[in-house]
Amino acid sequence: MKLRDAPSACPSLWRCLPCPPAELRLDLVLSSGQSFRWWESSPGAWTGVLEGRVWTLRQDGDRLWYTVYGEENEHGEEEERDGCPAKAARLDVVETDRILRDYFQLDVGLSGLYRAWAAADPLFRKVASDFPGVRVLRQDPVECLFSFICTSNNHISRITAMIERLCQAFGRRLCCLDSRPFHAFPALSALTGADAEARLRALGFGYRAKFVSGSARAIAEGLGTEGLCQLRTVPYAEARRVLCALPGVGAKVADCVCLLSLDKAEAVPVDTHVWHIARQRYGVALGGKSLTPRAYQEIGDFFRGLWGPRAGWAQAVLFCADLRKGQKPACS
């Protein structure tokens, strides 16, 4: 990226929040596995799409700095201004800090949080200085549930790539940076068309394919994405009732969508690696050879019994830690 992507290149237009890094790392949180449209677009910092918006952010002692690019004009060009980024003026600042104190939860005090979990986790207390700041995303529910349908037996850098074929395929053309394109999430009506499947597999989307269109056109004739939207407001094992009805979508891709975007704090997505962890480490004593339903269902109520209503949170960091450290591939 260019120079536009430093606060010393065009002051006027980067703004910054308060926030430490005991409460927020970028590096850590955007390439966790959490959201896909993310890219470190020079060292330290951090461009992606975010409401519909292409964004640059970056972290300079206890300040979050940010950026909004201007959208592209009818011909097709960024519009600058004295060789800047054009700003939404269009924007209110009020409205853009706002979202991104709702993106990162930072009315979330995370340090108490960690506290907490290390008083009652002596592995938790043992990662947990290590690293700091990871705390979980609240995203949009329609593009947190597309990009997690294609999270099952993939890693990170395939569903990333999976996703941005996704968005330059069915979303709207934002704006060109450096000769990269940025699209928006593709609209729910983008996926429920009659060759939506065919293009997906055109795409590489493999058997994902039916999942994304089947469940598009699922909540389009079913609850619409106001509905989905509304979960947020139901009790989680309701949430995750109605998202496991949807093609596609088994109990940890509606514990991922519960948690990064419904606001189901409580939510512990379990794989085979946390189902590990659980026996290995913890000691938790499941009957069987393989994660059935029930051995699902009691790692969860373990781990909420460990670290309480947010326990999502905390398994977030452990995520984040074993990620880092290589014991897990990412996502399965």
Given for the second form:
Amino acid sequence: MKLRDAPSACPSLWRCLPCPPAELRLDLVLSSGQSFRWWESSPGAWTGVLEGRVWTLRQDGDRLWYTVYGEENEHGEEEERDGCPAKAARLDVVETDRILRDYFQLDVGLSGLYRAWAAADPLFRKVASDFPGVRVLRQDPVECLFSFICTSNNHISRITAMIERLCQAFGRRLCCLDSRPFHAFPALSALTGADAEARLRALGFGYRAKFVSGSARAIAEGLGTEGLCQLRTVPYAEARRVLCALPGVGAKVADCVCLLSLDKAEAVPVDTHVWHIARQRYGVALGGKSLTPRAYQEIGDFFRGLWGPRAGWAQAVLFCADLRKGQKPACS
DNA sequence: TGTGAACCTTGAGT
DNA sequence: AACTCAAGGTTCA
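What would you give as the form predicted together with the DNA, now that the form predicted alone is on the page?
Then the entire complex follows, led off by the chain already shown.
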């Protein structure tokens, strides 16, 4: 199959949702380390896997366009006519609209939140004007958990490559676009095998191989995939406690999973960047020189006090800005 | 409670 | 061409 860049070539294969840039900036959100599975397949077009399907997304003014690729036959063939697939899988547009609205949490009004954070925090106001439309994704808990276990003491470029290899090795193959294969994120059961750790080590996961297979086992033998998803309905503190009991999951990874997949908008992941920002720019006074559990808690509490119940969302804006400091976004 | 070291690998910086 | 060092941390003394 061929990648699709833009609606103009085959308009019938695309749909759009109303969505102004102040509510969502696709480029900022999909490349700021919340999810590691999106790729800018051509300028302005983002291709990735969501809910077991391959999508290409594109923003054009106040519209968010999307197209979904069907699964290929066993030969990977697809008939074409005038450059368009002859029989593209009929989209269930109600379902795909819903998936996208849910993933981007489009029912949450972001511009109002920006106004409130800016009113409470001059530093936020200064940064946010250059980084509008940064919102928190609502990701699948399994994908989010295992992705962020891989982030510890690691670089984003390597994390992305590791997760790609994880999906290739353990995930279901979905389709091939311009001869590039796409795979679903593996199910929990795919990571519980006796040889999982060794395979992950061979894929360059290092010491995280044990954490990934260990957490997969622990969940499979404990709360299960359903139980993990049920953490969406329990209080933040409880979800955090459950997650921290898993191997390779400390306070920071637990907060990432809480914020990015379990609906805990108040969770503020404190990584080295946020710790630095808290001390240097907000002057948060802390006793020790290292990020102790107590300091971690205090920084989170400080930002929750400053930004309110969606502090994690505001943190995502600052984190995105910090990640891109030096390069101003082209405001198209 | 708090501190320090080890942990896999990679890529950017001397 | 080596070599050091940090990278969205966690675990164990």
